[in-house]
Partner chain sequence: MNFDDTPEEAVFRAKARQWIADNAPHELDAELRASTEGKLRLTSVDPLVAARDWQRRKSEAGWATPHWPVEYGGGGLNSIQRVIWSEEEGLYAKLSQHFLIGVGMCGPTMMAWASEGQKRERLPKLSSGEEIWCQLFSEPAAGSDLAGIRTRAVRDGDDWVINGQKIWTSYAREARWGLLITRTDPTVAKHSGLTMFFLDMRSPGVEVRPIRQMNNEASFNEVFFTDVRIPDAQRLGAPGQGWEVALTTLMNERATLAGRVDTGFDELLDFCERLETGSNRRAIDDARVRSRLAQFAIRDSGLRFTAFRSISALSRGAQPGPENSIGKLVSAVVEQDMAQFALDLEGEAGLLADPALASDRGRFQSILLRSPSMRIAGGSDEILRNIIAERVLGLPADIRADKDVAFEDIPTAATAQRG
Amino acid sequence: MQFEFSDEQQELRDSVRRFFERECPVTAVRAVIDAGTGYDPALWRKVGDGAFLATAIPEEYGGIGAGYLELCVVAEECGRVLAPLPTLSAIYQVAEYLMIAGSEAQKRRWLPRIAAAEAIGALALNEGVGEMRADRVAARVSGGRLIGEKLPVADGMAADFAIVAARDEAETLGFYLVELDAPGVAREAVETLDPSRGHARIVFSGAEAEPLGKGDRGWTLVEEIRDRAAVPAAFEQVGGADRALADARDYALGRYAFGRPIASFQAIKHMLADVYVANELARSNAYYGAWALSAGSDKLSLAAASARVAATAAFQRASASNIQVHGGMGFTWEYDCHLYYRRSAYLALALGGPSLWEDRLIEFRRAAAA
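Requested model, single chain only, the form predicted alone:
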């Protein structure tokens, strides 16, 4: 069992880091926020040209078939620069839905386009605030037509198609592929805490809905994909937490008070030491998750929950501490601290809130003790 990246994967990390440092400075994130686009189309196309996010998509479907470890390497670098890209929706979730449950025709139509960044997929499960559960799905499909409302839908304004949870005439929960530029679909943007990752309200009024190839597996499919998506999402959180810590450290070393750097004060040193410990704990759990995902281990659910809980706590702590180290200026729009805080809040809720994953860890512990 190897919980460290190989030399080749480290080289990939270095290459991806250089790419993002060149193509995605923080000014690019701010430009997306100012434009209100919810993502950076130009950066998305460049990522597609580099095939960075196609690592886990098989070669027969337009990917490079490298594997999930490589995807986690790329995800960490995305998180480090707060990349304004629809990675969580299109790559970590929708591509997985298609690979696991899509028909052969659906895979061949959409996966090569996702791999080349020529199409964006969104996942439409939620129907309002609160935890999404199977019993809360009210959208209906009758005669191949979808009626219902989904809110919020991450990357819903940018997406070309969505995988939608809905019930058929027999009240069976299933999943349907809907093209979002087709008749019977209306979209509007909704504001969230992190405007660099767009969200939408989507109303379906008789839109044509194509059943997902194996979408009759019900809510177990959601839980399976959620576990798989949690691992690269945790790496995004680890990358963001590391960058927030580095920014806090650099500021503390350069900011003087009473004739010496504030980094020399015990309160600051202890705060940053606690952040460092949390980040390393999160990285350890993320590595465990990456191994479980790559190896197809039956421990994936446990590993995903561990990675998710640790990475969420680390990123939230690091981003909040970064603001505190910067003092009053840390709360202002001119500084970048709030961008990391916003992203940490978004990622904390994107796959179910912290309580959902903490409850799952408790269940695993009880099961092990039984």
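Following the display of the form predicted alone, present the structure of the form predicted in complex with the partner chain.
Partners and other molecules have been left off, which leaves just the chain.
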């Protein structure tokens, strides 16, 4: 047993951290928000050059083939700097759809481009308000043409193609590859809680739709890949939570009131101690998720749900406490606190909200106990 990243992985962490510190200061995040682009194309290309996010894509498809532990290491650093990148859509999900369910031709066509950051894939499941479920998919494919509306679609504006859930003439749920610059696709950016990770509404009116792989996988594919994506997503949350805690700590040490640093008041000390505890519990659950994902363990569903529930709660707490410690400055646009708070809201809801994952956690913990 070794429940820690290896020396090589920690070296990777250090170099990725240096990369992001250099290439993704918070001004870059703000620039994305101000420009309304929803992601940072320049940073995305540099990440592609370094192949940082291609660690889990096999070498034969243009990736590094190192594995998922390395992906988790990189994800934590993405979370720490609030990287405005299409990680959850293109890397944690769409690449997985392709690897697990794509045809050989589809893999050869798209994976190398994703690995090199030459293409972005979006995942188009949602059709409005409510928990993601198979019975809420109303988009239709008929004669190879897709009709329907998807909202919200993460990175839908930036994406070159999307994997779209839709029903065929026989009502069978399936997944389709759709190029988004093609005719029959209309998309518009939508305003969300976290403008550093863009979202779109996409209306398909007869766009060409190619079945993903053999097209014989139902909703279980969504759940399988959601579990896999939940682990690096939890690492993004852990990275963000740690940074929010560090910012709160630094501010509390430098801010004086009543003739002393506010960090010397127990109200602040204990608030931050509780944040630290939540962060550590989240990190430990995330490590288990990383192991389960990388080892192909049959405990992945349980590990993913545990990582997700713990990390969501930790990041929400850390980012809210960071604002609280900053006092009035904490809720200004000028200070960065709200960027973490917004990101925590995005990461809490992406892949489905906490209640969905609480339910899955207990479902799989029951299975493990049985």
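The term rigid core refers to the most C-alpha atoms you can superpose between the two forms while keeping them within 1.5 Å. A quick note: this is a predicted structure, and the numbers were derived from the prediction, not measured. Positions refer to the first chain, counted from 1.
Core fit done between the two forms; CA of F364 shifted by 2.8 Å.
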